[in-house]
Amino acid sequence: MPYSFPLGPYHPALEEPFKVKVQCRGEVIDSATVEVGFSFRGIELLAQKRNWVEVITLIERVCGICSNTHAMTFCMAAETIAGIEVPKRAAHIRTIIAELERLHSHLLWAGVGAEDIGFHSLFMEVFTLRELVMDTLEAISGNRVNYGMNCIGGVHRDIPDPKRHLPALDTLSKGLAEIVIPTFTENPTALTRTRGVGRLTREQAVEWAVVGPVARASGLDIDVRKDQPYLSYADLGFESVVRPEGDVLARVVVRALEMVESIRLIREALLSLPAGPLRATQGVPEIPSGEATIRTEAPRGEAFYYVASEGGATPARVKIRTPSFVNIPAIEAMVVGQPLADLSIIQASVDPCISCTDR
C-alpha cells in the first residue's frame, strides 16, 4: 500500500523551511510535491516604499548567502536606467567579491552536503576552507555576511593591496584539489550516496527549466557570465564547467570545479586590477523614467531583476526571480524511483534557498 510521508517544513535535513510530500511505495518513492511560503517577506513591496540607496540595503538581505549578487544586480538595472557606466576598476572589484562569494556559497553546500550523508570529517575541512573564504571578504569589505560593497554607479570600497589576497587563493587550491575534490569522487562512501541518484535527464532539466549548476550537471551549457558577459568577465575570459550524468555526483562536480574556475577568475582580477575611480558619479544619482532587465550568475543560477522608474526617488518596481524560485520544483522530478533514504541529499543537491524564493 502506498502511503504519504512529509519532510519538512521544519526538519533536520532542511537548512529552511520548506515541505516536500512524497508518496512512497514501501521504500522507493513514487511521487512528490515541493511547497514553500513559510517565510514570506513582501522585499519587493518594500523596495517600492524605501528611496534609491535604502533598496540596496534592504535588496542585500534577500539572500545571506548572495546578498552582493542582489544588491549588484539591483544598482546594474539602476545604471542601466540612468546611463551610468561602471568604472574599470569598480568593474574588476565587483567580479572578484562576486565570485569569493561563489566560493563561499558553494563552500557552504558542500559542507552541508557532507553533513547530510554522515561525513562530519568532511563538513569541518570544508567549513576551515569556507573561513578563509570569508576572512578574504571581510578584509575587503569590514562584513562577512552582507558586505556593502555596490553602489549605484560603482563600488563603496577599493581593494588597495591585491597580492594582499593571494596566499589564501594558493591555500584554498590546495585545499580543494588534496581533500575536498577527491574526498567528494574517490571515496567509496561519498559515491555510493551521490552516484546515479537524484538523476535529472538534459530534456527534464529543459521541461524544469533549472538554471545554474543544476542546469550545467544535466548537460546544459548555460551561464550568464559566458552567454552575455558583464562586469570583467570578457577580459578574465571564462570557462563553464558541465557534466551529462545529471545525478547528485555531477552536481557535486560541478560546483566543485567552479570553484577552481572562481579561484583563478580571483587571481586574475587581483592581478590586473586596472587603476581608475571607485565610482561614476559622486553623491547619489537622479535616476530618471525608464526600465531595464538585468541577468546576472548568481552562485545557484540566473538572478532575474526588473526594475521601473517613474523618475521619483523611489522605484516605481522591483520584480526579482531567483534561481532557487525556479530549481527547488525540480525535486519533484529528481525522487520519483528514488529510495526515501535519500531524499534529504537529493533535496540538498539542489543548494535550495527558501529565503531568497520567499523573498
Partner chain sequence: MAMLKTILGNLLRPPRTRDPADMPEVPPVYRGALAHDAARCTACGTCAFVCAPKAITFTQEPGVSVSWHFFIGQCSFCGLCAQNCPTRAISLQADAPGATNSAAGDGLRLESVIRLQPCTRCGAAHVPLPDATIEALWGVEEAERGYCPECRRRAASEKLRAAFVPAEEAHHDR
Second form
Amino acid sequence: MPYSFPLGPYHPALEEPFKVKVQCRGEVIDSATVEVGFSFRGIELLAQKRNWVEVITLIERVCGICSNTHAMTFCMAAETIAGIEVPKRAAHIRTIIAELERLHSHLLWAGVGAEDIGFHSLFMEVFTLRELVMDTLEAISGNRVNYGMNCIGGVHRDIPDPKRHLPALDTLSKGLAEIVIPTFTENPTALTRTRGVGRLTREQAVEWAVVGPVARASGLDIDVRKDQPYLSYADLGFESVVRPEGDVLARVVVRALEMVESIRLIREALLSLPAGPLRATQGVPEIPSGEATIRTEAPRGEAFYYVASEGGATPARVKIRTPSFVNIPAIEAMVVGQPLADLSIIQASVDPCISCTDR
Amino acid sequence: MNAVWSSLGSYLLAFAVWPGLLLAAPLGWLELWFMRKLVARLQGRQGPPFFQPFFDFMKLLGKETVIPRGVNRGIFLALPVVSVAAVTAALAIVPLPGNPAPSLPGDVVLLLYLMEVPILCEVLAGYVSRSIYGQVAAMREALLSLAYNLPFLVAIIAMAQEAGSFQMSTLQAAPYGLVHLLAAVTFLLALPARMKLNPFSIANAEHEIVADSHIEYSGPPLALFKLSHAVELVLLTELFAVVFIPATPWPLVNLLVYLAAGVAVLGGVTLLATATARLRLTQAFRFYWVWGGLASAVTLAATLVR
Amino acid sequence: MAMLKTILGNLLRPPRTRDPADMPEVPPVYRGALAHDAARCTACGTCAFVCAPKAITFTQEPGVSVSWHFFIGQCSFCGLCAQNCPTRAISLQADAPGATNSAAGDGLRLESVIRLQPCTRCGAAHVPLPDATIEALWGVEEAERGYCPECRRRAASEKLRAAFVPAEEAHHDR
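May I ask for the structure of the form predicted together with its partner chain now, the form predicted alone having been displayed?
Let's see the whole complex now, leading with the same chain.
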C-alpha cells in the first residue's frame, strides 16, 4: 500500500526548514517532491534599500553557515564595478576566512551526516573538532558566525599573529586523519549506510546541474577555485577532489579530503601572509554605475552574484544564486528506489542550506 | 484454602515488591543511568546525574496527557499499563535469589509469552497513534522482532532442551556445559535489538522517523512506557544472568553475581551501541537471519549432540 | 576500529563538558554589548548611517540637546558603528549584552543625551566637540574652546587672513 511520508519542514534530521515529501511502497521510496521557501526573507529586495555599507551586514545574513562567502562575493562584485584592487594582505585574509568557513561548514555537515546514520559518538568527535575552527574564527574576527570581516576594498580586521593559529590546525588535521576519515571509510556500520546509497550518476549530475561537492562526488571536476582562481588561490595552488562513484560515501570522502586541502591552504596562507594595508579605500565607498557578476566557491558549491549600481547610495539590484538552490532539487533524483531509512542521510548528503536557498 | 491464599500472596509479593515493581523500577533506573553515563563518558561528555532517569519519570508523571483525535481512548491508555504489567509479571517469574514465588513447571513458556507483550504493545501503540511516523516505527518494530526473536527464542529453548524441562529453576540449576556458552552467545546476539540499541535502534530512529512508536504519547502514559523499558532492561539482563551464569549455593553471593553480570552485559551492549551507526531494517534482518540463524543452528546442534 | 579506540580513549580522559566558570577567554576583537560615551560624541550621524538594522537613531530637541538612541533588539553586532565612529564614542565591550531588561529598566535600550552648549562668542547652541577632536582639527587655542562651528570657521579664516595680510593693511582696507 503506497503512502506518503513527509520529512519536514520540522524534523530532527533537518537543520533548517524544508520539506521532502516522498511516496513510499513498504520501505522503498517511489518518488519525491521537494518544497522550499519556509525561511524566505526577501534579502534581494532589502538589499536595494540599504546603502553600500549597510548592505554588507545584510548580505552576510543570507546564511548562518557560509556567511563570509556571501559578504565576500558581494564585496568582490562591488569592487569589480568600482575598479578597486584589493590589497594582497586583504586577499590572503579573505582566503583564510573563506577556507576556515569551509572547514567549519564541512565539519558541521560531517556531524549532521553522522547523526543521520545514527552515529552519535562520531557526531560528538566531529563537533569537538569543529569547536577548534570556531574558536579560531572567533579569535580572528570576534564572532563565531557572521564574522563581519569584509568591506568594499578589503577587510576590516587584521590577523596580527598568524602563527598563533597553527597548533589548532595541527590538532584538526590529526583529528581528521585519525578519527573522522577512518570512521567514515572503515567502520562497517557507517559504510553499509553510505556505500552505494543515493547514487547520482555523472549524467544525472549534468542533467540536474548540481555544483560543489555533490558534483565532484559524481565525477564532475568543477570548482571555481581551480577553474577561475580568485583571491589568493592562484598563488597558493589548489587541487580539487573528485570521486566518480556518486553515492553518499563519495560525497563524504570528497568533503573530507576537501577539509584536508583547506587546512593546507590555510596553513600556507597564514605562513605567507604578505605585509601591506588592509583596505584599498577609506571611508564610505562610492560605487559608480555599472554591473558585475562574480562566482566564488562556497562550501556547498558555486555561489553566483549579480550586482548592479546606478551610482546611487544603494545597489540597484543584487541577484543571489546559492549552491544549495541548484543542489536541493537533485534530492528528487537521488532518493528514488532507495529505502525510506536512507532518506535522511541522502537529503543531508547534499548539505542543503535552506537559508541560502530561500534568501 | 490457606495454601492457595499463601501462594497467591507470594505471587503478589513477587509482582509488587521483589523482583517486581517496587525494587525493579529503581534497579531499572540505575541500569538506565549506568548506560547513559557510560555512553556519555565514552563520547567524552560528563553525563547525567545519578537520579536523572527517576527525575525524567517524575517529570513525565506531572505532564498533561494528550490523546490524539480519532484514537480509541481505551486502547491508547491501556497499552502502557499492559506493557508495564507484562514485563513485571515476567520478572516475577525469574528465580532471582529471594523471589517469593515458587517456580512452576512450564513457566519458561509463560515467561517467553509475557516478554512478547511489551513489543506487541509498542507495535499497537504505533498503529493506533494515527501518525505516519508512529506507524512506520510500528512496522519496523514488528519486522525487527521477527528477526531478533530467532536467536533469542532459540537460546532459551536450547537451554530448556539441555535441562530437559521448561521450568526456570531447573534451567538455573542445569549443570554447566558447552551449550550454556553457545546459547549465551546466541542470547547476547539478540540483546542489542531487543533493547533497541545501536546498531539495531531501527524502530526508534529519531533522525529517520522522528521518534519511536510512542511518538503520540505524553505525560503519565509515556512515563509508564519508559518505566516498562527500564524494567525490561532488568528483566533481560537478569534473565541472562540467571540462565547462563552458574549459581553458587549462597543466595546473597548469587544476587551480587547476577547484578554484576547484568551490569557487565549492559556495559558490553552499550559499548557496541556507542561504536556503531544504525543499520537499515533489511541489513539488520539479514544479520539476524544469517548470523543469528547460524548461531541458533550451532546451539541447537550442540544440545542434540550430547 | 578507529571509533572503538577513540571512545575507549575518551573513557580515560576527563570529560570535555565545560562549566560556565571555565569559559574560554573572550578575544580582544569580540563584539559584545554596545557602550556610548556622550562626552566624545559629536552627533555626526555616521553610526546611524552605517547601521544596517537601524538600531541607532538620533532625536533632537532644538536648542537644548541631541539624543543618541540604541535598541539592542535590532542590533546585529556587526561592529560597523564602532569601526566608523570618527571620535571613538562608540565601543563594543567584551561582555555579552544582557538578554533582558535589568531591574532598572535599562540594558535593552540605551540613550545618551548630548547637551548643546551656547557658543562662548555668539551664544548659538551647538554640539560641543571633545577635546581630542578639537586638538586634531583646530589646534589648541584656549579662548576658542567653546566656539560653535560657525564662529570657529570664522576665527580660523581670520587667523588665515592675518597670516597672509599684515594687520595694518587689513585695518586700512576696512
